Each structure stands twice: as structure tokens, then as C-alpha cells.
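Take a look at this single chain in C-alpha cells; it is the form predicted on its own.
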Amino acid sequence: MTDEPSEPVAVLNTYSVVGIAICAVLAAAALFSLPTLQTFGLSFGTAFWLTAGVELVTAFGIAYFVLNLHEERA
């Protein structure tokens, strides 16, 4: 009988942790960007949809990184 585990071990993927943190900071900053974008001369509709697009991309980014959070090593 050997002491080696027969099942693969799940290891935390540090790139996914960093990606989640970056996406979360970007999403939090985008929440407050609407008034800033309006001061640069954008209309409310344009600034809103730009902010909504950033939020959507960060949501997809977080979902991707969460799905790849653990990697299996033999």
C-alpha cells in the first residue's frame, strides 16, 4: 500500500484570484463612473450604456475566473 493519494488534488489558481480581484475593483469603480462620464460631455444614455457594458464584462470575467478557480494536479 502506498502513501500517495489516488485522487487528484485541487489547487487554488492564483491567476483566477487576481482576476476576480481586478474585475471586482473595476466593477466597483464603474458604479461611480456615471457622473464622471457625464462631466466629460457624454449624455446620460451614452454614459449609462457604457457603464452597463463595463459591468456586464466584469460579471462575465468574474464568472469565468470562478469557474477556473481550482485546478487539479495529479
Given for the second form:
Amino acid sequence: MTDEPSEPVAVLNTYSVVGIAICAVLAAAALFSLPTLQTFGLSFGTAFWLTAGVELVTAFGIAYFVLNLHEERA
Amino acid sequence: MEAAILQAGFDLLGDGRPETLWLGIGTLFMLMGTFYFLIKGWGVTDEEAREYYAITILVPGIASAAYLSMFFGIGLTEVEVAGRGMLDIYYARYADWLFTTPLLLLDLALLAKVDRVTIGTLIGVDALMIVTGLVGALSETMLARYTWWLISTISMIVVLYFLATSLRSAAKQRSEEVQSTFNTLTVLTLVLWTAYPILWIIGTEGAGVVGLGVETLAFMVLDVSAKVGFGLILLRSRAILGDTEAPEPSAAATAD
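Compare with the form predicted on its own: the form predicted in complex with the partner chain:
Below is the entire complex, every chain and molecule, led by the chain shown above.
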């Protein structure tokens, strides 16, 4: 046993991995969701912009989670 | 002859859409790219390489879902345009671009190692480019469509200018391997992305010089090149390896 401070080690951030997986599933599902959204009474325009919004938000989500894919631990 | 060119394709589903041939081929290419990158990246331990793989696998992955939705007609709608009648609009294409183009730019930004503010700005302008293109695609007068196309094209020029200047100068601070890969990918992006607004303006959503079959084929070739081709160049390069593995023979090099 030594008292020397150990080098920080980068480990995979589990939350980021889960975040990436959720964003990917949401993005893929949104591409097929428009007809379903319309059956709930939404107009094409509303359903379409909702779908587009999901794509954009999930892309930002992926970017965020990839930039935080690793965390440093001592 | 002319009619044959304008209707290029084959109606695979029997629903009167010859472009389904190109959409089906596009789906297959995107799926092949996704699985190839997935297999290649399986077991990669390098921190930086993991980030590139995560992004680069998702790009053709979501694109294959978009192509599948267009293939089955889910990602298709009709817009009544004054003076042009009813136009078929594959809206899933735009939804796909909203997801994939920011991630392709993120790959380039990670290569150049720019700060998060620069990444945010780049992705923000890119989102503006796609959203304005989308508004143009759904507009009901040709004047509105061309106006939105112009705004979208200007946004694209800003994105490409950013790539060729700010990101390129940041990439110059990195290793020769990174610089070389970054330059190759930037040229690929500049050339391919420039073709999109040209194709849009001569295609069915713009002036209607080329038919839906040719337009779908051309978009498919551009999409596969800009996503799978981009990923192949990036992931086969040693530039994606961080400091932890850089001195060792790379996994990519041995796999090749």
C-alpha cells in the first residue's frame, strides 16, 4: 500500500451509454410515428413538427452523451 | 426515352412508386454500413475511438430506418403546390437529416478537437439549414419554396465555411494522421453537401427538371456516400485513436 495519489482513470459512463441507446430508439421510432400520431387526432403539420423535433432533440442528446461518454475516476 | 429517364426505377411494392427500387437499395446499403461499423467497433477499448464509433454507427443506423419508412410509404406525404399540383414529398428524408447531419459534423469537430461552444454553434447553424429546407419542402407556393431553399442554402454555405476555416485551422494543431483524415472528410463533405441543394432545386420539389425516380436515386447515392462512405474513411483511419493506443499498431490497421 502506498499513499501516492493514483492516476485518474477514464471509465465508461453507464448513464451516457443508456442515454445514447434511448436517444437512438426514440429517433428510429419517431421516423415511423407520424401515421400513429395522426390517428390520435393530430394534424399532419403538428405530427410532422413533433417528429422533426424528436429527431433534433435526440441528435443533441447523442452529441451530449458522446461528449460525456467517459468519466475520470481516481 | 425521356419518360423512361424521368421514371427511373422499379415499383417493388406494386403501389405505383418506381422509386421504391432506390429506397430499397438505400435501406440495404445503410444497414450494411451500420452492421459493418458495429462489427468493426465491437470490443474497441480506446476512449476516443469509442466516441467516433458511437456516432458513426448511429448515422447509417437511423438513415436505414428513414429509408425503410420511405420504402414502405410511411415517410411520404403529398403537398398541394400552387401551379404545380400535388407533389410527393418524402418528409422522412428531412427527419433523417435533422438527426444525422449534426452527428457527422460532431465527428469532424471531435477530429479537429474544437471547444463545445464551437460545436454548439456549428450544429445550431446546421439545424437551421435542415429546418428551413423542411419549411421549403412543405410550402405551398413556388416563391415560398425557393425563398426557404435560398435561406437553407445560405446556412449550408455558413456550415461549410466554418468547416473549411475554423475547424481546419484547429485540425492543423493535431497530428499529421488526423490532419490528413480531417482534410479528406472535409473535402468529401464539401462536395457531397453542395450537391444536395442543386439536386433539390432541379428535382421534383424545385423546378421539376428531373423526375422523382432520378431524384430518389441521386439522393440515395449522396446519402450512402455522405454517411457510409464518410464512416468508412473515418473508422479505417488511425486518426480516431487517442493517446492511449496511438503508439501501438491500431485495431483498424490489423483488421485491414
